[in-house]
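The chain below stands alone and is given as structure tokens, in the form predicted in complex with the partner chain.
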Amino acid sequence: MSVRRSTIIFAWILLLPALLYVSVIVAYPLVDTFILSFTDASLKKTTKWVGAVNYDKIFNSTFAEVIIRTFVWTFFSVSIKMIIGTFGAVMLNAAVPGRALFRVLTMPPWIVPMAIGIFMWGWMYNGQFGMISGMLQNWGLVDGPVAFLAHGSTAFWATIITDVWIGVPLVTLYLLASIQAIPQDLYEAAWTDGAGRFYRFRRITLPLLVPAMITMSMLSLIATFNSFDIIWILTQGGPNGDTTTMIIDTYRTAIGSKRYGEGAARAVLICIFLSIFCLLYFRVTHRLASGESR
């Protein structure tokens, strides 16, 4: 088909309402963050060009901690999201009777309001009655009552692994996907040629389901990189600011403590990473799709 003038403008006219959408509230806010971040924006009624001041307070705080503790944070939820994700996708694939209704019960946390989900493990974590603690000392495993988000260590495990269970439907759906594109022939010539169903999955399915985790595990990141919500409503980056990510600090200092420049310089950092992210996500996958089509 050629492509025609008026083509074109039917093609334009069809993205332009989307486009000025995005480019008003996305486009637009993040300029003015680059902007803000080299002011001192505040409540304060006028505000002055400051310079890169606000970037050199960054690593004058302890936000250099914050970063390397988001990182580590966000590593070891994606991974963990992956494991199980992987776990669930394969055990669901499996051809036995129920497996319909299994499907359907790994959604709840993926449909249910965020919010609510981190409140029922606000629950399961407190320490004098809920149930993890309870059920610990109902065994005989601990003691005394343990406050999970009441001491640090545990504290970042406890938010970890709320991020883990709300990302966790996607992820399995996702691969299960994946798992049932695999050509089911290339199954069974392996079973003819004599090969069990270990080795099956050892040399088909672990192989030809990497681009998918790959893929995953990047919008994984991107998603696990800017988790506010879980964090905010267990802990609010607590206690003493062992779970305060950067999404955490910075929404603390621009929004808590009203110090818009701070914050801003805070934010754009927050975009560079996120920047990298992406790009390293439109590499890879392009080269995944590059070499499948080869």
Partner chain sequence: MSQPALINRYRWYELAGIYAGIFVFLTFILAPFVEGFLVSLKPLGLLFSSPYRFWPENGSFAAYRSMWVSVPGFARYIFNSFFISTIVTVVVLALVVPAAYAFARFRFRGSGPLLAAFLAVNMFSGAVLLIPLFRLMRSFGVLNTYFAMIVPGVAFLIPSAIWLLRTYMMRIPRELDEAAFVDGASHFYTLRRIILPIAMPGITVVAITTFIGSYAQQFIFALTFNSKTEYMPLPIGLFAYFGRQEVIWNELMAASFVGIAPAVILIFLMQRYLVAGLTAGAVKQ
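Starting from the form predicted in complex with the partner chain, produce the coordinates for the form predicted on its own.
A single chain, with no partners or molecules, comes next.
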């Protein structure tokens, strides 16, 4: 056996655990879900092949509204998290007294178990004994109790605020670590040339922070797009479906209504959308890397 062949065999042996993991944990469920989406699988009858009927049902129903709502919910949630997280990272990087304490205080929303944090926000949104409604009444801004989760528009934004509260600490700490990785020599040279704080942020911090912001935006987008706990605990997709996103609708169809074939079709669409996002992310990062190498 030649040295080249033995090297190739050894390389495949090293890759075997990763290949088994991808095949069993990732590839098989994806393929099985894709096949299931072309059947009428349910709890009550024998599974039959129905072709693209499940996808026809999706596009001939109100699911288009659910898709739009999911994109809007994800856009606002990720955008707000990135804006607050970037601002917080810059502030936490500033040389101010008590900086370490402020960094620690950003952690609780991320450390507290998600379900407990969501229940806490649900209590604050309550119209009868919630803190937010009580404060608004005490300040004279409203005449009576406000049940934020009972109305579509307020419930929609209430779920976004809760998601932002949970997600901001991770964004902040990630971007803070990226800022601290920027060479201090650049700031010292700019300061020597008389550059002000805003100019240094605009010309040094922000351009070097863009790759980290893109990566964090992508990770946040995937997590937010697939977010289930927040909406389900607060509203279960209500009222009147005004907070129903694709993941909530998929759960209701597949698990709640036991229509596994239709639920699988919805899951396939979610996978397609997220795959498109990932491809766009890889394309953008490749362009950035190509630009830096020139």
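On a predicted model such as this, the values are computed, not experimentally measured, just so you know. Superpose the two forms; the largest set of C-alphas matching within 1.5 Å is the rigid core. Numbering follows the first chain given and starts at 1.
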Shift of I272 between the two forms at or above 2 Å (CA, core fit): no
After fitting the core, L43 CA displacement of 2 Å or more between the two forms: no
